[in-house]
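Only one chain is included here, represented as structure tokens and corresponding to the form predicted alone.
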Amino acid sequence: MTPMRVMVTGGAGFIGSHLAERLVSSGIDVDVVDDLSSGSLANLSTARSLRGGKLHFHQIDVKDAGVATLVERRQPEVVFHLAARSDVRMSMVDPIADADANILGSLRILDASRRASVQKVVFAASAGIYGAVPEDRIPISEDVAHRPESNYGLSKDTVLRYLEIYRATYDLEYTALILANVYGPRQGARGEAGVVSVFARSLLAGSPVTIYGDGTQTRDFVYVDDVVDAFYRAMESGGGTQINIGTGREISINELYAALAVLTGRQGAEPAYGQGVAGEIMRSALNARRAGWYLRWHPFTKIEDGLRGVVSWMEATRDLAE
């Protein structure tokens, strides 16, 4: 039998590496198409090790109209569309950045897989798009309205119209997953969720800590691992549905830098606080209820073991460089 074939936008990145391990390990091949703007080949060291399904790398930004070429001619069966930019203080820097690579840039890669019989879209949403919520509607559920407070929130809302339309004008499906913060090994200091790998970088290094705000701000941290596992299950699963990837847990900003300093054993430090960042929502975690019914997905993840695994992580291989 031919393998399952697959693309994976932004698959030299945080999240998209481990996917491709992931796939590659259950027999599937995998096209990775980065720019390598923020993502590495190291980061695809393991995936390319790994017996099973082939990985096959393009270096290409989503937003170069060769992508359309390049779909066509791999046909794959399933698109896994990570590729964004995803720094929320940038985006409000540079908007018009921010909309051309997360806007513009899904767009075609939403046409190009209309073009080439993609049977499924995978998308990876972000909790941003819900903005700043009632007090009593959190954990927030999917039925919750969106009202970004960021453009970065903004743009990855778009990109959830245009998944709607093209479903009912193209017949291309998809499922959306919104994510709370994922962290984990390989995480670069950029994104919603970076947070976590600047704070245990710069305690490993015995650099000072910056927490931008007072600190009670709250995030719903979901470990990597979690996350690959509800979009491998999304490629079958939840057509047409916009589904929550998170704990349900909220942990403040000051709560997580304490326990980080606990695995580092930098207890005794005390961090500096920084003014706060424009379109940053106070407080924020996602009920996962429709996960459970749609892809049968849980979060298996205890945020102590991961933390404890991301230090691991960054001791051994010594990646303390920001």
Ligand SMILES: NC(=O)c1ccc[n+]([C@@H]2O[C@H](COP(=O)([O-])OP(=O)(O)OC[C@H]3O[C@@H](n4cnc5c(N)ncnc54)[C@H](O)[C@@H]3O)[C@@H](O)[C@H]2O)c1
The other form holds:
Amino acid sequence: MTPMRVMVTGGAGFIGSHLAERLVSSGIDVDVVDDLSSGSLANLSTARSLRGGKLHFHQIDVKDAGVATLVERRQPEVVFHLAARSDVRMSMVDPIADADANILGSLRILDASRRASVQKVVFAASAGIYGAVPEDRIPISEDVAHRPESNYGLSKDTVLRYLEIYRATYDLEYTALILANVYGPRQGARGEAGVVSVFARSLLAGSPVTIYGDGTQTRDFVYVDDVVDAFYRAMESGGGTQINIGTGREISINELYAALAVLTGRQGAEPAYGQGVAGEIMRSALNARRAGWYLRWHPFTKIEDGLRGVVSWMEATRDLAE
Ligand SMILES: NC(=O)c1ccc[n+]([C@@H]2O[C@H](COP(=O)([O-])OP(=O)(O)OC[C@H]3O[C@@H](n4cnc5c(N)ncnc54)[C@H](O)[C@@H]3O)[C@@H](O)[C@H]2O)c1
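Got the form predicted alone; any chance of the form predicted together with the ligand too?
Expanding to the full complex; the earlier chain stays at the top.
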């Protein structure tokens, strides 16, 4: 049965706010838990205005011990745990802050959930858990060994281990969605697919764009609405599994730039090339066949349509800001 009350940690962020909209408009009451460290209340304005379930906002850090009382008081049936420091580069600059929020913060949420008899936790993991994999294993399927190369990837991988232990020991059900590079409206510049928003914003502003490296590095860009659909399905399916959410398709940074240049009317504007980032993974794409089996999920947004969605949103919000 579809739950009537859920919690979304990180619900004032990019993906979380889109998820909150989908849940509220489906008639589900949503408690958003967010410390607003990278998210904002503005991200929730649409969710607040929708008819359907009620939206409650709680400004609290998931590392705070008070989170347990909150979960106990609100009694969510499902907890979507998306709150995290999601900046890979910052995780290398400040590994302790990353582990504090992404490991200990997650542990607080898991522990609060089992004490409050939450039925299920749906966790936002990342393709960063895999690290660089042999070329013949791309697109990556879930049986590939996890060899994270960033502190962020390691923290997400650690939470997967806790989820397994909590399920086996305390009967706390979970589904972990291993997300490729998510893009869409409201994304900040720092996230894993922040390159879409950085390029689009600069192109629209007529500013120069710098591509780090030669631009042949590839990523799997999956649209936020498709990702939200996977979270929604995971409320009721995919228990005890770790599931890739991506398109399986590699897009190079040069191809991405060219597509956005056309959509913003700046075709012909040449990018500058800067020095590549040390240790950057050259190729990445996720095989999402398991998502089809367990969640009946398939990506449905074509990259052209998704990028158009980002550009239209930026144009509209820029108009509002002027
Ligand atoms: N965007 C992507 O491409 C991508 C890819 C893989 C995984 N993910 C994961 O998906 C989740 C959502 O990512 P996003 O892109 O929406 O990022 P985001 O930064 O927009 O959202 C994260 C939200 O969590 C909140 N937050 C951070 N630390 C917190 C804390 N200690 N306590 C309470 N709230 C806190 C932030 O204020 C923000 O609203 C994250 O867990 C991220 O690691 C994202």
